[in-house]
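Listed next as C-alpha cells is one chain, alone, in the form predicted alone.
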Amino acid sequence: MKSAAYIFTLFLLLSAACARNSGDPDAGMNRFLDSLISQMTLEEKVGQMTQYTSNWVVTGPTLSDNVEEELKSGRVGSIFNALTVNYVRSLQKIAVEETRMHIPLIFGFDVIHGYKTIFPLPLAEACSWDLDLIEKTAALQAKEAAAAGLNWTFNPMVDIARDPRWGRVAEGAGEDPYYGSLVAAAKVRGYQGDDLGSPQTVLACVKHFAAYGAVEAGREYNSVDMSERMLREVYLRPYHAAVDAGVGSVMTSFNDLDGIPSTANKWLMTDILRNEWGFKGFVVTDYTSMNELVNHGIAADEKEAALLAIKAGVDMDMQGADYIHNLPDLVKEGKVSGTEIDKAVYRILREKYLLGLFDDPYRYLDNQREKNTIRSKEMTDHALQSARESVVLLKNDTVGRKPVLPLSKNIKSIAVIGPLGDDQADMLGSWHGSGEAKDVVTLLQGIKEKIPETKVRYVQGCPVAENDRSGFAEALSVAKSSDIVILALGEGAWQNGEAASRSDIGLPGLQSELAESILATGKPVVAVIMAGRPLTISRLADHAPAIVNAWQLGTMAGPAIADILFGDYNPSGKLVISFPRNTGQIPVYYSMKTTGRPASGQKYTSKYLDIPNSPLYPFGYGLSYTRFTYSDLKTDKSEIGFGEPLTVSVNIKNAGDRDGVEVVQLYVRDVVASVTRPAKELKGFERIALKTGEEKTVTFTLTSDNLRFYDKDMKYVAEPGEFKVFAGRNAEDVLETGFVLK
C-alpha cells in the first residue's frame, strides 16, 4: 500500500500539471513545492540540504553504512560520485520508494572536461576562441554524463586566473574577464540547454564563488584580498555572466575574501548573488568548506560554522554533515528560523523540479541510452575537433628555405623523445571525470597512424619529474640517427588541477637538460609541450626551432597533434593566458596598468634588471602556417556621444599559401579617467576563416556601455574623454587609432 505522503505528492504533481496547462507554470511549481515543504519534518528538510559522496572500491561503487541509513531515513538530498545507470537507479529507488516523502535525489559529478570521453582541458579549449565549439563541448559532456545517470555537474569553473602557479588555472578560461564571461555563459547554455528537463542536459554549477583564482602566491586554498573595484571589474564578471545565462547552482570557494571565508560571506551569497544579480538557484559548499570555517578561525566549532553558513545564504552542505548534525538544534534554540530553512529547501527542490525529477525520477536512467552514448563516435569526433582547435603554435622558425612545420609525410625517420611521447594517463589531464587511460590515443600512436610507412622510434629519455638520466644515452643515439626529432615534454596530469600548485613552473625533473642535449645534436627539433598551465620555457624558446603548445588534450590528443604537425590542420589557437619568462615575473598579464613610471630604459622606472616586463608569449598570441596581414584600422567617427554607436573596422588578408583561421582582437584604452585604467582591455574578437589570398573587413561596434568601469566613487559609469583603439593578432602586435567620447 502506498503511503499517505506518496499519494499527497501525486496529488501535488497533478495540480502542478494543471497549472502548467493553464499557462502559469511557475504558479504550479510554487504551489507544488510550497505544499510539499509544508508536509516535511525539520529533519527531512535539513536532509535536502545535505549531500554525501559515494565511494568506489575494487568491486564497484558503494555507500558507507551510515550514509545508506541516512538516505533511507530521508536525511539526504543529493549524492555525488555515484556513476552508471544501474547504481544510480538503486539509490534513486531508495529515495523515491522507501522514504516517507519520496523526494528524488540529484546526482552530481565533476564533469570538468568530459565524463568518459575526455575533451581538452578547459584552459586549452578556451584557446580556440570558438564559443560555438565550447558550447557544443559542454552539451556533449552533459549528454554523456546524463546517459550515465548524472544530472548535475560541478562546472563551469569561471575563476579568472593570472597566476599560473595555481594548479586550477587548468580548469578556467584564463586571464581576461571579458572573454571569461563569454565562455562562462556558453558553458552554462551548453550544459543546461533550452530545456533543463531533457534527459540529455544537466544542471550546471558555477564555481568557485568568489575570486578563487586570485589566491595569494598561487597556493591552493589560500587567502584572497583585493579592492572591491578589482573584484567587481575583473573577478566577479564571469560569475555574473553565468547567472545571467540561467545557471541553476553556485558553489562557494575555499578562500576567504577581505577576511570572510566565502562559505560564511553574506555579502557575496545574499547581497550580491541574490539581491543584486537575481540568482534563483541554490548555493552549495565546496567539499567540507563549511567545516573548514573552524580552521579559518571565524567559527569556534562546527555548530557555529553551520550557523554562519545558513545566515550567509548557503543552501546545501557538501559532505561535511554540518547542517544535518546542527541545524535542527539551531532551529530549536531560535538561532535559525523555519523560514530560513524553508527558503533553502525550496531553492534545492526547485532545481529538482526543473530537472523533471518529480515527474519521473528515473528519467535519466536508460541502459540503452547509456550504451549508445558513452564514447560514441559523436563524442570522439568532437573531441578530435576540439583538440585541434586548442593547440597553439608558439614558434616556427625558417630553416633553409621553409619553416620547420608542417612536417613532410615523406620523412624517412622520426624520433619521438620525451616522457610524454607515449603517455596515455597524463594526456587525460587533471579532473578527467570517469575517463580511462586505455581509451587515450597518444602522440606516438597518432604519428604512427599518420605516417605508417615512416620509421618512427620512441625513447622516453627521462621520467616526467624524477632525476633519472639513465635514458639519455639511448635518446641521443636515436636522435642522431633520425631525420627529425619530436620532443614530447611537459607536466603530468597530477601536476595541475586542485592541490597542485607549483612554486617553479618550469619543465619538471630533467626535461630541460634532456631537451638541451637533443638540441645540441644539431638535428631539426620540434618541441611539443603538454601541460595544464603556461610553463616557463625561455631557454627552449631561444633554441628550439619549433614549439607547439598542445596542453593536455584528452582522449584524442595524439591524432589532433599529428594533424597539426603534418599540416592536415592549420593551427589557429590563441593564448588566453600570458606565458611568463620566469616564475619571478608572475603575475604578468596583458591588462596591467602603466604605473607612474612606465619602463623606458632609464634606471628609475618600473622594470626588472634581468628581463623585460613583457611576457614570453602574450595574451592572444598564436601562429599559423599561413600569414595574415592587418591594415586600414579606422573608426567611422572621431567623436561619439553617450549611447551612440562607433564602428571600428580593420582589413585582414591571408597573404600566405595556405587557408587558415585568424582570431581578430579588439582592445581599448581609456587614456584619462578618474581612476587608473589598464593599458589595454579586450572589447571584442572575431574568429574568421580566410582562403589563401582572401581579404576581409572585420567590423566591431562600441558604445559608451562598453567603456564603463567603477569610478572613484564606485559608480559603474563611462566617462567622457579620449580613447585609444587597437586591433591585431594578439595583445602586443596591434594597429592603433582612437576616438573621443563626449
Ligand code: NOJ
Given for the second form:
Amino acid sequence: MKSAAYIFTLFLLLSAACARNSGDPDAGMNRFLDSLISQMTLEEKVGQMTQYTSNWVVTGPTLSDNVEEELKSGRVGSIFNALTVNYVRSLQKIAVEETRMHIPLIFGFDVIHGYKTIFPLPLAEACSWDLDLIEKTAALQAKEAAAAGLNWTFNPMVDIARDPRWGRVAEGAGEDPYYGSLVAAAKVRGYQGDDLGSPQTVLACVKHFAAYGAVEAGREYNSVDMSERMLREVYLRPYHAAVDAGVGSVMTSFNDLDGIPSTANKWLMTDILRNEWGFKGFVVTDYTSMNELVNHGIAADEKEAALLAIKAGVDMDMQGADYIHNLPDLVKEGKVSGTEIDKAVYRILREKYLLGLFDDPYRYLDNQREKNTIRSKEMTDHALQSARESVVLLKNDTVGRKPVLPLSKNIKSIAVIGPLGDDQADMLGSWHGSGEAKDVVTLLQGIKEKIPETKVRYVQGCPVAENDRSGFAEALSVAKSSDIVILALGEGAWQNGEAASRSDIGLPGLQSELAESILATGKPVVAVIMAGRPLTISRLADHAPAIVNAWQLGTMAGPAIADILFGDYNPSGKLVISFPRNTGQIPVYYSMKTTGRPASGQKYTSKYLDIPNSPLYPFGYGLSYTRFTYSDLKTDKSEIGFGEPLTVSVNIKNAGDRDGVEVVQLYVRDVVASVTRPAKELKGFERIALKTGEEKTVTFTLTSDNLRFYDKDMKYVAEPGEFKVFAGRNAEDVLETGFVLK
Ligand code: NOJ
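Switching from the form predicted alone: structure of the form predicted together with the ligand?
Next comes the full complex, and the chain you just saw is listed first.
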C-alpha cells in the first residue's frame, strides 16, 4: 500500500503541473517544494543536505552498510560515484519506495573530460579556442553520463591557474580570465542544455569556489592569499560567468582565502555568490572540506565546523557526515534556525525538481539507451576531432629544404621510442571518469593504422618515472636503423590532476636522458609530449627539430596525433597557459605587470641573471603547417567617448601552401591608470579558417565596458586616457596601434 505521504506527493506534483499550465512555472514549483518541505522532519531535511560516495568492490559499486541504513531512514539526499543504470536504479528504488518522504536521490560523478569515452584533458581542449567544439564536448559527456543514470557532474572546473606545479591545471582552461570565462559558460551550456529536465542533460557544478588555482607554491590543498582586486579581476570571473550561464550548483574549494576557508566563507558563498551574482542553485562542499575546518584551525570540533558552514551558506555536505551528525542539535540549541535549514533544503530540492526527478525518478534509467549511447560512434568521432584541435605544434624546424613536419607517408622506417609510445592508461589523463585503458588507441597503433606499409618499431626505452636504463641500448639501436624517430615522452596520468603537485615539472624519470641520447644519434627526431601541464622542456626545445605538445588526449589520442604528424590535420591549437623555461620561473603568465623597472640591459631591472623574463612558449602560441601573415592593424577612430564603440581591424593572410586555421588574438593595455595594469590583457579572439592564399579582415568591437577594472577605490570603472591595442598570433608576436578614451 502506498503511504499517505506518497499520495500527498502525487497531489503536490499535480498541483505544480496545473500551476505550470497556468503559465507560472515557478509558482507551481515553489508551492510543491514548500509543501514538501513542510512535511519533512528535521532529520529528513538534513538528510537532503547529506551526500555520500558509493564504494567499489571487485564485482562493482556498493554502498557501505551504514550508508544503506542511512539511505533507508531518509538521511541521504545524494550519492556520488554510483554508476550504471542498474545500480543507480537499485539505489533510487530505496530512496523513492522505502523512505517516508519518497524523495529521489541526485546522482553525481566527476565527469571531467568524459564518462566512458574520454575526451582530451580540459586544459588540452581549451587550446582549441573552439567554443562550439567545447560546448558540444560537454553536451556529449552529459549525454553519455546521463545514459549511465547520472544526473550531476562535478564540472566545470574553472579555476584560473598560473602555476603548473599544481597538478590540477590539467582540469581547467589555463591562465586567462577572459578566455576562461567563455569556456566556463560554454561548458555549463553544454552540460545543462536548454532543459535540465531532458534525460540527455546533467546538472553542472562549477568549482572550486574560490581561487583554488592560486594555492601557494602550487601545492595541493594549500592556502591562498591575494588582493581583492586580483581576486575579482582574474580569479572570480569564470565562476561568475558560469553563474550567469545558469549553473545549478557550486562546489566550495579546499583552500582558505585571506584566512577564511571557502567552506566557512560567508562573504564568498552568500554575499558574492547569491547576493551579488544572483545564484539560485545550491552549494556543495568539496570532499570532507567541512570537517577539515578543524584542521584549518578555525573550528574547535566538527559541530562548530557545521555551524560555520551553514552560516556561510553551504547547502550540502559531501561525504563528511558533519551536517547529519550536528545540524539537528544545532537547531535544537537555537544556534541554527529552521529557516536556514529550509532554505538549504529548498535549493537542493529545486534542482531535483528542475531535473525532473519528482516527475519520474527513473527517467534517466533506460538500459537500452545506456547500451546505445556509451562509446557510440558519435562519441568517438567527436573525441577524435576534439583531440586533433587540442594539439599544439611548438616547434618545426626546416631541415634541408623542408620542415620536419608533416612527415611523408612514404617513409620507409620509423622508430617510436619512449614510455608513452604504446601506452593506453596514461593517455586517459587524470580524472578520467569510468574510462578504460582498453578503449584507448595508442600513438603506436595510430601510426601503424595510418601507414600500414611502413616498418614501424616500438621501444619503450625507459619507464615514465623510474630510474631504469635497461631499455636504452635497444632504443638507440632501433633509432639508428630507422629513418626517423618519434619520441613519445611526458607524464603518467597519475602525475597530474588532484594531489599531483610537482616541485619540478621537467620530464619525469630518465626521459630527458633518453631524449638526449637519441638526439645524439643525429637522426631526425619529432618529440611528442603527452602531459597534463606545461613541462619545462628548454633543452628539448634547443635540440629537437620538431616538438608536438599533445597533452593527454583520451580515447582517440593515437589517431589524432597520427593525423597531425602525417599532415591529415593541420595543427591549429594555441596555448592557453605559458610554458615556463624552468620551474624557478613560475609563475610566468602573459598579463604580468610592467613593474617600475621593466627588464632591460641595465643590471638593476626586474629580471633573472640566468634566463629571460619571457616564457619558453607564450600564451596564445602554436604553429601551423601553413604561414599566416598579419598586416594593417587599425582602429576606426583615434578617440572614443564612454559607451562609444571602437572597431579594431586586422588583415590575416594564409601565405603558405596549405589550408589552415588561425586564432587571431586581440590584446589591450591601459597605459596610465590609477592602479598598475597588466602589460596586456586578452579582449577578444577569432578562430578563422583560411584556404591557401586567402586573406581576411577580422574586426573586433571594443567599448569602455571592455576596459573596466577595479580602480584604487575598488570601483569597477574604465578610466580615460591612452590605450594600446595589439593583435597577433600570440601574446608576444603582435602588431600594435592605439586610441584614446575621452
Ligand atoms: C575532491 C576534488 O577536489 C573535487 O574536484 C571532486 O569533485 C571531489 N573530490 C569528488 O570526487
